[in-house]
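A single chain comes next, written as structure tokens; it is the form predicted on its own.
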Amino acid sequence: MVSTQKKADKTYKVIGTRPVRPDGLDKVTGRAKYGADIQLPGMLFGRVLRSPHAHAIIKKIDTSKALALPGVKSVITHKDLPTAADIALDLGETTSNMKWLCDKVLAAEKALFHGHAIAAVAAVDPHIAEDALALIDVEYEILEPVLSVHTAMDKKTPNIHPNMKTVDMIARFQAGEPSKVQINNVASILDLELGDLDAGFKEADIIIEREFETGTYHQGYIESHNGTAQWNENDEVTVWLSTQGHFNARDVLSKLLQVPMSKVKVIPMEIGGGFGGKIPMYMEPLAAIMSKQTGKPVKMHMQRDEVLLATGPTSATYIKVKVGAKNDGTIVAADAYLAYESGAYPGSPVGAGAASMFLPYNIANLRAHCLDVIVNKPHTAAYRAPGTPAAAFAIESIIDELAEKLEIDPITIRMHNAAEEGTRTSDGRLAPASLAVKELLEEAQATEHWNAELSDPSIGRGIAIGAWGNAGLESNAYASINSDGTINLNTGSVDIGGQRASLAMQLAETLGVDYDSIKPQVSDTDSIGYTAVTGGSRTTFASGIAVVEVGNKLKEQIIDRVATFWEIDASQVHYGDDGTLNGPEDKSIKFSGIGKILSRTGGTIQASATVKPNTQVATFGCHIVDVKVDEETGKVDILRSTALQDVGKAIHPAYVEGQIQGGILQGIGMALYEEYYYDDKGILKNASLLDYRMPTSYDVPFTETTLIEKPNPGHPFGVKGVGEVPIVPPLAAVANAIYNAVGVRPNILPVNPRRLSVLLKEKNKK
């Protein structure tokens, strides 16, 4: 099986090739330095005491025994944190209130989830630090936990945060007026509306209304969270950490620690996966405070159970969808109610899920009513197209059911309702010309997979599509030309999926030079301007625009320098696509020779660029999957997987294919295997990778990929974001395939053998 690529018309010298990534050798040989590899003189080791309860008042904390243990240098609780101001703060893909953020770092009045940080210890040895945790006495008054959106919104359930008011989502985390509707444990609400919903449903010949639920999923990155802080005598704080956004980390630390931003330096280490989960910080402020107290650097590193207990997973969701269509398959109205768990603090991705839910379709009348619901679980974090896989599961399941009832092919009904240029989205915007939904579906319809015969009645085939809006945000880049003709490229974008390579490739293409002549690196917060997080499928797009601008500025200077060297006017110098500069009288110089004339024409050539583009566009993906269902056990096996995606322009096709295949794998995990299991007291029962079941190579076959290149006119090379979309369609595609195989429609995911067996038994009773 091989991947295929439907290429755009324009060809390039570097872009579209598959060079070796610049960090590859260091990573495969073990030379690459991750956060856990930090070693500093006199370093102390930090550990965190976590709540054994999901909801409890903290009546008393006695740290005296821990402090008395030889080797312990610091023990801190919430009272050691600076008083947090009640202000909003940008966290990258989300925002938060500083008070909530401070409380999440170390619990104040109450423990709000199993694993909530209560106290932290720094000692000369990690084992001593661990022993000290057992000596901290905490007196709790245990409260009833709130563990689902249904319980949370019940009028009989007290508010987890007694003074919290329901606000409009656009004013979330701000000290604004509460909304007109007050709902128990609902932090915020949002309504997206388009057209006349009542009139739309009156036009419908068929109406389907269904309810769906999805579980809590973890991002599943290999490297656990870590952070090392050194607070110097001059009140400057340096932090080394694994992060997707070191500038956001700097900003948060500055406000949490109440230290000027100029005195906080954040150095991003190599990162062992993130998928959105490495944007928030958890231990770094604790390490900084204990470093200040002790005068020593403090290193903290989570164990795997802590990662699952206390970092941000996805929201568990409840979605109710009502869809009306005409007999010819035209969808005339859609109404969605989405309630997402945000965990112990406001900030679920319910708005993002609702905004992306209907993007692939042209539906004249629609509404999405969104609720951000507080429960006694860890505060959710971003996870690849945050909030959208669950929303797509709901709408794509109903569209599949509509197709069956109207006797229309599943691809045909989607194509009939596909969004096109000028389609108005649920947030009122017009879809751009580079929309590729129909092209995507046409390619899917033509695949060998879709047209292959099913060999067994227990095998089913499903299809689903999905979308993600993508992000722009701010990026900075800087480059300088060395005397040997190589180019140093510095960006502020953390490399989590090959960004150093993709950005170097764009600079090489702009300058007409070989990829190997670019030396890319990720700079710390003191060495380059503010750059937003590596997330939201923005980096190759937005930082790529910055890099291209840098390349064009370098070209202008090179032309001027060559003109000076040749003693001619700059207008007589032509910069060729191959990096060769030509002038009159057969004058010529290759880019590799530019370094030799630098000292004679003014010194180093360098350039920088700051961009904040808003030309990103939504992208779309499709998943076709074959499953085999064992009706006796409820076990589902994935037999075949095909993914198609509009990628704009694949800068490095191998990395794009890898992103798609990885996203499909994670989506299948959500559909069939993965889920947090809490007991009725709110205790997480599967906080290990032995018990938190993720798919492996034995569970999922190779995913065939087709890259459709419909360039984004808002990027010099046509780039669209690619990392988020692949995880969106698999949940619905797997559910639709199961129905095709055995005639039952899963409405709760993951549809593990236990859940599917129940559905099959109910079917057989009828």
Second form
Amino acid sequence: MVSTQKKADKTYKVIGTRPVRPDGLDKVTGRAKYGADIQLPGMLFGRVLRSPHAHAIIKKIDTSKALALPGVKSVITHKDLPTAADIALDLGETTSNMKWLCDKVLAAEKALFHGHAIAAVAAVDPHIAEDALALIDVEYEILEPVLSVHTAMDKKTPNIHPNMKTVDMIARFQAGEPSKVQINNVASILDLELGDLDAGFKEADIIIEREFETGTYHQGYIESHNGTAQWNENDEVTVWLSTQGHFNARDVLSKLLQVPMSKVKVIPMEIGGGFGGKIPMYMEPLAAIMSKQTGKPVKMHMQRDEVLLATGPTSATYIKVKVGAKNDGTIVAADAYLAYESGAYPGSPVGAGAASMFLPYNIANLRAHCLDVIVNKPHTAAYRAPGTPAAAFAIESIIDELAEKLEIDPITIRMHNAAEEGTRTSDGRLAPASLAVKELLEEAQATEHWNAELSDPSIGRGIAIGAWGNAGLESNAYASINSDGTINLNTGSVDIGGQRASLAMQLAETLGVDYDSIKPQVSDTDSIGYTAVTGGSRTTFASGIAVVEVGNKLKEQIIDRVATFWEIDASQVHYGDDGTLNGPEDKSIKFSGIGKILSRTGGTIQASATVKPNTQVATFGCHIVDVKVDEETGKVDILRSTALQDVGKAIHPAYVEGQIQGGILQGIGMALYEEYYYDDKGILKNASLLDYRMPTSYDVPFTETTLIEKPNPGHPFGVKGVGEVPIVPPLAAVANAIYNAVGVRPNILPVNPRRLSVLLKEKNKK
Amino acid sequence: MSKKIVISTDLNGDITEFIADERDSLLDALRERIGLTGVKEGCNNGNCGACAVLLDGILVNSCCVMAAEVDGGSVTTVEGIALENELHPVQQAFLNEAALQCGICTPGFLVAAKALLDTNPEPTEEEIRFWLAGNLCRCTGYDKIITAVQEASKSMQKK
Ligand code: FES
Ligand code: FES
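Alongside the form predicted on its own that was just displayed, please also present the structure of the form predicted in complex with its partner chain.
Okay, now the whole complex, with that chain kicking things off.
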């Protein structure tokens, strides 16, 4: 095995350059095929009827009039799910995922949120499908909606799922025993503990305790969910869709449709953004069932209001944090209470938020008490560093206040408490050597931005840092060398933001060949081994390791073939960094000539690799931001923005910068603009992209970026996950900047003009 | 039941006849009836700019135009902005500057940016940001998109 471990100071030929991505040309010319671009002969169009109520018993559904409409080919309800009979037997005492999953795609007994799918229609034309929805009669008995974590947990509030029991989680993602503490509508409790909390607080000279809230935010990908399914007479199902993980989609579809995995073929189309939100299944199973009923392909494409109403946004949160510190700034204890809305079914990212919020710091005594709370809102889904922006907002606001009260510079206090190699984290692990919190803060302190004068008293500057754990998970890759020396690379990782480029670059570097000689593609579930979702900032890391392993296997085979051809021993063949092979007596061949040798020594070669690395590490980001506050209106303008991030090794620096800039702007959206507005009946009032206010190009200046490269020894080139952490710091950075400008601390986000005006009025009264 | 209508328009330089439902928006017709799926749907109600096209030379959101309205007019989509055998400078600049991540917003941005540069060949950063505020991008934070339009403007000046 050729060693791929590289020294940190190693220079590369391809890694670190900025080539044009292989899929770019098709994307700037409109040729690239996204999920909704699929056209099949005889295709039907599907639509979903959604609940107008947030909480209601479904007493009766009459589909007869819809079915009678000319052009309508299929109308289905929960009863048509292949699993309906099994699910009915399951009394739903525990958090049985299958039951939740089925209920989410088509409601069974109750509608649990505004927009919950009730029935689906397939027709020969989208307009007819839409007309048919209006002809479905549903009789509801309206129930009182449960709309906040506080109401949900109130003893007087009935359980939304009557049989659900509160479960104690043993660790993140691992459900444990039914809890001794049964709290209404709490699906699970998780406690993270370290050290001795009481002893810690006793040592403190100052203790600050604050409450925080954040709103419901949507991932806001510009491409709506879509899926097209064809079910044939052999019970083989083919699905074209927009997903972050086609193997995940296949496995879920296989369970839901009761078809073996080998008979479900999922073809991932180009995907128009995901950010975690394109992992769950919504209409794809419905399209498949209606295709089975009609024998025709069925295409479904959500309207934008459906995306906002019924796909997973992030949890709205209530967080209370208490921090104790000594006069020198040393944080001696921290206690957090986090209640996250999970929506209609269990599974908020509260544990991830709690585990990540303290990661940048070395705090000996810690506790995080986490509650996963059911409410009558859509089931939450992952959104970039799930659960963490809200939790970091809380801790980073308090640290800013500590710094102010103790008269310590905000970077200095963070430096003083920064985690380093060997720091025990809240989930009990030891921080690895490549941790770069101190380097990050040093770089931040040295930026021109941090040291620039503020030109005006209404302008404030804020800083915050944040962490995210990142994932490893399973990846498969396969490559073959053609007879002309070019290479086809196949992976199972959906490409959302340039992964084809970053993976081809890693193979090119491994083999010493030109980036352009590699043609990377994303393969469907029939054509490559199992690969986990593109999420958790894992793809360039884990699929990268798979690709490097493929490269090394190819190299071994090439050496053997060349040795055979030259009639020498393999140990006499030297594979050079530039892909040139040399042997004794001036024997030499360039990589481009290898094709000919291959065909004379047994044909072309290929290699594949499956990896499941556990060497991914947490990464850290920092945001420095200047804001101008209009005290009259409460409007906040972002004047300057600088992001710094520990990136391990940037394979394609332009795409790393892009991840940072995109994440920062989503974080700014959370801080200032975006929020779901529910009325007291649980009806979502702003289900459009005009009213759900995402930042535009006119709202912000450029975000300057600094990439700090402290390589991860657990990846051949030093890669760490980079995609998620940039969304974490901006919430607190903006809030801290507002405090710096006008002397009020926003504790509820988004801090829109309405909320900030209230805070400013209270301040002026004092 | 709704009626079908026959529409004739100059589409990317060629006279094109197609049949549409009277309820079809221009976006529906381009994508589902003609198969020009480069035009993207992000919201279907005028808020995201993914469906931007030029109608008689003017930038519009095709989801907010009825298909019937383009009868006798001219429509330019992302498929029609490249020059003969060569990308439009704004397309090339998007590639060079890594101005796309998922790429779903890209066709709309390209058409909008072309429309801007056609009328204002040397826009300021402020003018670019203002003009493109009708196009949402969720991936890039807009930084590299703005840079790409600035680059395209420069390269067009050189020509
Ligand atoms: S799809 Fe037309 S503006 Fe969004
Ligand atoms: S590149 Fe994804 S929305 Fe703009």
